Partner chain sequence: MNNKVMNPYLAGFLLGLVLLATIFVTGRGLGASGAVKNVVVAAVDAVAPAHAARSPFYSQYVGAGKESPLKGWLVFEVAGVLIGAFASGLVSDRLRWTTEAGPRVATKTRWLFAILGGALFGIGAQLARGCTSGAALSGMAVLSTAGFVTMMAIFGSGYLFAYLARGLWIAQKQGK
Amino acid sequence: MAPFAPDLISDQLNLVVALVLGVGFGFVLEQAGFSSSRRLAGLFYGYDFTVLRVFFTAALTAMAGVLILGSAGWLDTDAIFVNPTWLAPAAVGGIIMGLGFILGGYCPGTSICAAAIGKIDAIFFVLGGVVGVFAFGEAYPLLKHFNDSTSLGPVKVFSSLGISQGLFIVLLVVAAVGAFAAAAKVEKLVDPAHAPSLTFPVRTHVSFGAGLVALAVVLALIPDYRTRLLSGATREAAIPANPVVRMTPDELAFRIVDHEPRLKIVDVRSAAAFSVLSLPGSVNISLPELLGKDAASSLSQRHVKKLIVGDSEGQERAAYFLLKKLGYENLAILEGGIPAFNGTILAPTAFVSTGSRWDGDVRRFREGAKTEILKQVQAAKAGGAKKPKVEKKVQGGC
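How would this chain look by itself, in the form predicted on its own?
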């Protein structure tokens, strides 16, 4: 993946980029008329719905951009920070902000925009916001319990509604187009002489609305980049003719006992299975997590053999071909998966002689390896399950 990632710029340059984007954002707000408290308040009185149109358009544009870039593999959508939701405090905060909006004519962002061009009412609005911040800080010990209540975590609207992302996209666009049409009718009823929608060419806007809905359907049908990669890897894994590099349970046991420094065991089982039994030095990364940037620190060493272990060879093969698609090298899978390793080393069944002169040495090695590996397993459990380093997500929001 070639992501738009924060690693491409330093923390210091990040501030410069933020300043430039902030100035550009303020310029767009001012050009859209958002420095006018009368225009902003028009949303509540029904004579000017410019705010609704601009923000719905911005939301749809951002949504389309994220989906297209994510589908192309240029944007790691898992790196996008989703603000956690505290339902009751958010509802009360929204009511307070709405009252402030209708009384003062600004929201926090637009007040900064208007204050920047010298509007006196906006300057006082900003000062009032600063006083409110300090007042909340002083009252926080009394409000802490309520402020931290009804936590829902970083939920997404479509998942909380129990619908698919694609269906939500279509519904959102239909709602936006409907809101645009309803807003135009309300404006003409409230202010027949000066409604902004009087200048809108009806046929052009109907065509544009239909085009938006059609675009939403296309966006809803675009396959996700991660889904495409996982499906492709699973298909390749199901073809027996596609070769993979294998490592036998005996070889793995030898490398573990020998503390092989150039071996990285990547366990693709579930976290629950990994917590029950994890091989010494292994790291637990599920198949979807292999696509994330967080897994790169465990997989990027070219001269370290990455041994994939799982519940079955099928699961291991899927991870193997997925990592190959992502450009990783020096890969192998454990022959027979964890069950084969258990049956050979950790909980062996009756030893089956091959008739070789080395049978006695193999049996003694397995007995010694079992004792040593189980000792390492217990030591690893005492130290906690090992997970790859989780990168901090970029935080932000309006």
The other form holds:
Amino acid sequence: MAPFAPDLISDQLNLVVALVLGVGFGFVLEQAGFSSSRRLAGLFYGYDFTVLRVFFTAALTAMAGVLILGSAGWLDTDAIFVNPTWLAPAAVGGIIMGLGFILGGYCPGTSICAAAIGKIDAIFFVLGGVVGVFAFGEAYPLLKHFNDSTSLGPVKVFSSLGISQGLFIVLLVVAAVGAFAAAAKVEKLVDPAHAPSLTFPVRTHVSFGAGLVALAVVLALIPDYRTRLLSGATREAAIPANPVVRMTPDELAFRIVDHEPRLKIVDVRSAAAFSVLSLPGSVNISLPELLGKDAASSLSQRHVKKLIVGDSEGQERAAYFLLKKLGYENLAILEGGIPAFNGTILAPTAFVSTGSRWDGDVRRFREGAKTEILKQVQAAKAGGAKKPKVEKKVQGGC
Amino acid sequence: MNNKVMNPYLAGFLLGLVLLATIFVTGRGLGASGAVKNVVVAAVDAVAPAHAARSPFYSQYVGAGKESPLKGWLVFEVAGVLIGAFASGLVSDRLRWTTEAGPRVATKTRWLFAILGGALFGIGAQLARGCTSGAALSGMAVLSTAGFVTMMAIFGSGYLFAYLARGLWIAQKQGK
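Please supply the coordinates for the form predicted together with its partner chain, as a counterpart to the form predicted on its own shown previously.
Now the complete complex, all chains and molecules, led by this one.
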């Protein structure tokens, strides 16, 4: 599952990837005509809306791509970098940049493109950028307080607005298509002889606009991949006739005592319950987390039996069918869940006869297993092995 | 000079695909101003390491155990931008040493305002944690609130100041 950095792509290789993607970025920006300051400035005087068209089409394309890939389960959207928000600095920084745009005729990315093809004004713009960063760096002690204010974290725009993601996408696309249409009108009014929109095939553009709105509506209506899988798994788990592989508490106890290497205990209970008492060697992954990239890496060994333990068999079955849908094999659930394991092994109530003549052996085994497993639990707690490992996270931002 | 450019919607679509590929493969977005910051930080650290270590700004990026800022992701990406833009200029016959200015603007004036604009972008991009590419475009692609706020602030402020700066870009209307 994507993204491939930082685990599949090393930090070193990622720099090569950066160079390659940069080549694509620079090539497209220059082909779009972004190496011309007069074209860029045209946005603000109405004679050339190229920036508006390229910028919003690019944002919508990437946005739709992220949603589609996420919805298909190919991209873990929780693992990608979402620019955190510092509300007031973002607004003030943007206002300063807007003034820089209208005075300087470029933004940093376009100035680098223009400098690459020999625009001397762009080279001065880049040098100005160096001066600006240095000035900010020197003045930082004075600005730090404001710079760190109104921090909201990696918040998404639709939740800031209090609407659903789908509705936001539809509204945004409608606004963009409306802006595209209005831009063509304004351009032709301001500069009837040279407006770039004069060369556009109008009918093609109108059908594309309509198609875009339709796509947005479809995207908004498709339920998220996670929601879809989770509800599907819960539905399947609720049908008693659907078979699952089950493991008895005695068998599990035997395997734990035996330090069975081909067993991975996946605890799907809450983190709170897990921290109170957890089986030796188990990992705590909640149901929604099973869909993420991190779970994939710890459950992918096919020859290892994945034993799901939870508060109840119902919860275990939901996780079982979820993992089955995700393509995992060699799964099992613990009979009766953790409560049954406690009742049989760790904190046994009155012994219930198994009806065979081996009752005495079973009792002795359970008593021995209890001592041994509790010892392992204590050892794990003392060793601090239960500390959740710190995942390498994707870094980003300018 | 060749002024023929790609259809903007096609260019936008392709740019969107590059950004999508970046997010898909690396989990992060594109950027530009961050590379300038890395170069400045590296330069300050090389010239005055003691000052860099004391400063609350530079010390975030340099010091023991930290990779050189020049080995940053955005530095390599921007090196790629230079190559890609140069290649595009080559195939479209746009490689010229020129200064592009509004019809009423002298070359030296244009340079002065380019420096000023660049400096403002350098400052603003630190506050907003990115510029038009890294904060606005990439931020919008992942539906970040900051991305939309920064985008609206940049373009809104551009329109706000456009009237004052009109002498830099447009000719006076006839009859005035």
